[in-house]
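One chain comes next, on its own, written out as structure tokens in the form predicted alone.
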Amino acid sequence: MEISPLQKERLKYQPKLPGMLKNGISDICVREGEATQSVADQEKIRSLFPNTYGKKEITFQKGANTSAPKKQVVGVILSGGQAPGGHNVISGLYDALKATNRENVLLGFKGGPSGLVDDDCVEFDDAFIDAYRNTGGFDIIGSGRTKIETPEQFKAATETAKKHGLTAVVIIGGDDSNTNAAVLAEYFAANHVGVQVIGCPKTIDGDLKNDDIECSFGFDTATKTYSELIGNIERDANSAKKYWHFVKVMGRSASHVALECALETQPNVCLIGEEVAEKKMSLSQIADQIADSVEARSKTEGNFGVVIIPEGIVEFVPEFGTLIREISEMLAGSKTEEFNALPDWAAKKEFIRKGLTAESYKVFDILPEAIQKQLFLERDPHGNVQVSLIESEKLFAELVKNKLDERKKAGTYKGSFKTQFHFFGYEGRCAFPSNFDADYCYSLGYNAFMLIQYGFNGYLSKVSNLSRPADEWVAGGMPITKMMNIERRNGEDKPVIRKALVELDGKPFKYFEAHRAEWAVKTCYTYPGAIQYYGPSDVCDLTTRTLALEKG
């Protein structure tokens, strides 16, 4: 297979490790911290995880290695959506395994957790791993979203483990995947299967973070990729001076990606879902905020600008959430068939008017017709509206246009409003990892083996002090149950890892809040450019603005 010149060079890159792990694991010992408890619902979580709950946080440090030597047969699984750096987690895990004992084995289970259930795996060797070092994507073994949760799945996973003599499984994934890792760890412990389970924190959305996990891998690369594209659009907008560009970025449940891209590129407007929810902003208020920027800039800078919108923004709008709930109730049971049998959109809209409260119909009525229809045509397998499919960038552009038309009639606005639309999602999920993600992921994988070697189960591989040079990074682990709470999912109480939302009193948002009024009116664009892999460290090894601001 022919590869690009960049890939040839990236294959040679040697990722940096935390200083304590640089010389292998022979002189690494464990320092125990305090016993842990879950972030909420302690008694419920404890009852669900009696064998893995309440364990101590640990860090690795220099000292005599007291782990019991034994041959390790480890399985690794890529779970959930792709994120840059996943291949390096596997590379780091493989290198640590082989550095300890060449007889150690690493098996890659294909297609996500279903590979463990179906016994679909491949054994890695040097040549296999070497072809994927420092590359983006999850194509080394593929990924999947299967949850191991039924008695039949647990039994099949156990049989696979016994067949291959597995001593441990490493699950590389986000909050749902690592929740599943905790459940699997508890099952193996309760049933004396003898297999440890270790998780690694992955998601480009940036919402798998807390006091222990400073950032999930892939966030750095994805936001740098999106920021390069947004910077290019800003440069084009400032050159042509005739379009307002509405840019939607990934982030359904949290706005970390949008905020980071705004800090990197200084657009005229960036919506933060958590602020919208906190202030109980309406669709009309949000449209007015954008229209204010359009009007002000038309008088000084020109009829152009850039707006960043997080993918899940409408879910944060209280009145829209109420509308969605009412629609779901309205179409419960046989009502969906009754609605679909109506002859045309006019008849369907009358059905909707009668089925909604006056407040919700008022919200519905201001939506563009295409969005109105989308709310009824696109349903998930459970019959719910698929909010993530709503083209919110077009929705807000249409609402802004309506606001500006009103202002033109009032004589306060004389500009023009032409729009362009962009959605950046898949473009960032499989990019060549930045040096930060290449190093961080390799360290997470290497560190995961340390946790295995010392016998830990139900732990997340943890590398912290990430705003400092890699030499100063600190490796260790934390019980996955520490991050968990109980949430209502599909009508049932489920233990899940709590998603981290943008903190409105945090330094990254406060910096954004302090500068956005100026950005809204003036052209303050910054152009990050492409990710740099070679050159000065202060260019190539930069972490995100979010992490830099959080850690000072």
Contents of the next structure:
Protein chains: 2
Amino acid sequence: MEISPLQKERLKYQPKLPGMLKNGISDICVREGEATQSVADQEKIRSLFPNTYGKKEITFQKGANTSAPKKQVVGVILSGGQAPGGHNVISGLYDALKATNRENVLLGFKGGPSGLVDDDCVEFDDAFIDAYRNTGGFDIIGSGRTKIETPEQFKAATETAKKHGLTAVVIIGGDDSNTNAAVLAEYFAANHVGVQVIGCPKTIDGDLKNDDIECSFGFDTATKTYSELIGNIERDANSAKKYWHFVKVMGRSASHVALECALETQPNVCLIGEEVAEKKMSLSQIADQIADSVEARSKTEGNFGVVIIPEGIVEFVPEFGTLIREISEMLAGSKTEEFNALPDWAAKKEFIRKGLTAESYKVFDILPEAIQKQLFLERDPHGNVQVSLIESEKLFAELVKNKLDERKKAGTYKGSFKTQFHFFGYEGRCAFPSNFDADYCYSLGYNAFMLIQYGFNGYLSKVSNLSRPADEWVAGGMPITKMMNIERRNGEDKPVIRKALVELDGKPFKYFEAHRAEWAVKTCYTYPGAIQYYGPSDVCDLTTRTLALEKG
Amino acid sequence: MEISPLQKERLKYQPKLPGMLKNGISDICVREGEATQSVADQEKIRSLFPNTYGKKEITFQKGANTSAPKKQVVGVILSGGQAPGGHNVISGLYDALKATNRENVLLGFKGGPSGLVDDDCVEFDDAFIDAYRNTGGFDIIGSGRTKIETPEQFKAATETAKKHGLTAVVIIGGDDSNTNAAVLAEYFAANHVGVQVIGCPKTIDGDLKNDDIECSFGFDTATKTYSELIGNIERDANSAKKYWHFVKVMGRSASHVALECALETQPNVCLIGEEVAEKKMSLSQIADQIADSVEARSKTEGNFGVVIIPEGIVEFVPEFGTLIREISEMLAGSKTEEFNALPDWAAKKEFIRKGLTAESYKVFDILPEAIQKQLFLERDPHGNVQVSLIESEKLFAELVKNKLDERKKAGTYKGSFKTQFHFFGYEGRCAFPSNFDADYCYSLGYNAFMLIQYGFNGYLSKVSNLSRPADEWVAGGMPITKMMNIERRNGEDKPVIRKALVELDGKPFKYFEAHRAEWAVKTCYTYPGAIQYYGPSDVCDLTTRTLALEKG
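Please give the corresponding structure for the form predicted together with a further copy of the same chain, as opposed to the form predicted alone shown earlier.
And the full complex, kicking off with our chain again.
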């Protein structure tokens, strides 16, 4: 078996384009919009991006193509974590580039931005692209997390660009990668290298968005895949009536993924990091919230349920953040060695008790021992706690168990509490893109080429009105600097794209908030099932609930 | 959102029936086949089942329905673990029952066989059934694992049957449940209760099959769901080129699930329990086999890969089985208390060293400490090691790491070995049944009613020729005793259905064996993608590779 039957069929799928891009290359013109400002710190951002700041938003529309005829040699880079649809950005880009001029060239730089620095690339042709249409993964050229930031790297990138006669680079990435795209765009402009840079908004986390960028690609497919699995688990829980399933979902910081999965599957509990932070909830309060659901359900529905936990949750719990900071300070410098030399865990715990404030020690003390040890034993090379390794699904299950034991003693709870754990991340980042992501990504790539062809630099490819059918989508571009502000990173002020967190007054959260009390007690599970690429449009062209609520 | 868009559409799906059942109830007659023998221990089985042993296989065919008109009151029971399609067995049964006579009644006994003993049931009507057509889960009436074996239970079941005027019971279950169906059929016959018992072959494990029963239902959907996820992980591994993913798949004993997933996704390594047992492989040999793949790939493809591990693997490793037995003997009686009273792990390890044979201690000694402790600290109420709790995916990863460390020292291996772990089980047991399982289950249920109507007792509903289009499927029945033999259970000889293990000279394993050397070194991943219920028949009506290889 060389390729699977589905892959064979998907290669034939023709992604839908926004209506305004469907008339053929010769019939696409630009409508200019307002000049833009960065989302904050305008003067600082302007001073850092003198050549690319304050540009106008633009929209494409039907009309005579007035772009200058010019042979384009474009490089494309996949940057950061995988997201479904990356291959379609490249195929859309390729198709527009070749439709404009068969002599145009598309180079794929391998293994992320380092491919540009190290000049490691491949030239695409029809057969190459055709083998990757509508498939998941970033395996077409690989991805990487290198940032182009040192003078040597800029110089090397410039040399690569000159060597190949590059006219533009398209960077497909998340907030960090597009921040880097903006920096590179400014560098090329300031140094008259003659290379434009265009970004494409990618991340399954869903945290790269604003009023212009309605969602990042990959979010749709990844959340549909996780929701398929959560729905299956819910149905299992409701059939066996035996377990509480704790499901952790990927998404390093913002809780968009968890929220979308909750809207799709209506679990008993879903934690939202942004709410935990806003309400300054303690671990104990969160555990009580879950235990309330367990207790209520034990009296009516049975001893089963489903809890969704966002991967980044613990960083949003204020007291936990304080604990982490105190631990880092406590073990600074030679203290780590002193700590490591202690003979056993009892001695270490005593060291910890003395080193932490009484408040933080109280937090530390309620943690399960396995998590306590994780905080001290599994640290990164810089001595930092590796928060992402903390098994928060087990942490909360343990804390809930303790709460239930107390309630059992108090006589309010008589149920049983057996748990199962799941973590979904890698399961969804490389799925075949949903029709939505296949269409959206193809459009982003196609549109990226139009931005190049019209000479724009430092822009993000933008396709909006996404809650409507593709024919009504609006294509255009937004200066990347519009999303930027200044943030403190490793002790330095840096211009970065501001991450979009879950808005507690936004419609998706409001919908969740209005329903969760009922979901916590009753069994209101919905079972989305596997992503469908064919069949009734209601099923196979569906977008996310988040997008439908925000823009629908 | 009450139900998901996919569920809404799936409720409308009309499952396909075998051609011979499609002509309408009045046009189905019986063709008798050969009298049957049990697979082994014929005399013993015959003596235990004097009223139901040795019956003929039967096939349905087109012809005048000669069954006696009789009002049927049928009870149906879901028994054991969830498998996709259970609801369709019930809807097929209901449709045939009502098509024969609108006065017929179908009762659903709740929560497994205990529903019959405790008389806990519901009467189905059209609206009830319509809400569950083509959906996953067993939530329509729940399931359970009670066995009906004591005189009191038989008596209670008989009383329930008499109270409702039951004419037949359909038990939907795996090998244990169908063994129980055979016992119940014999009991009802011997005691002239006048209730027939029909079984339906269910289990995602795929180990309930023989020459007649080509596969159990649920295996298709569950393995497709796991293969979707494994394919996505493979694509992620091949994009990021950073991790070795160890994926454990459900399936308590036989390795059919792992093998099918391997055929679907072509991973670098897949362990097959039956081969490990046959070749008497040691843990060290298995670890070396995986390490060989890691080492070879590090030199050509990169430091990434995918390994599939069947849940039941450790029980197939002879030296591990011996170790488990020795541990149980060592801790028999008061020894457990003595062991538990030891002050620390070092003292306990010394106790273990003295208690085990030198050979078993060697095996124990190479285990990671976490697994060593699991063997001693997490025991069931009877003091047995809970083998299913052993995290075999982590065990093998750790053993491989040790092998690679040795090879690094020897200078043959220079790669890096970073791991990710996954366990897929609950993710697939309640998925929406694939078209295959939806059709197969509906046919099994429809056919079960024809067996009832024609007066058969102690039969398994049988639909075969499954690798062909549904129109060519063959429907009939097989006496359950044909699958039985005598096995030792808890110190007693018991008549049970013989589990079908992976046959090492069968075509699925042979295909795997012929290709795995290449898969181990090269990147030959295939990406099956999500189950499709619509679209090209090549994609949405596909059955398993196992079935295609065995029967195609």
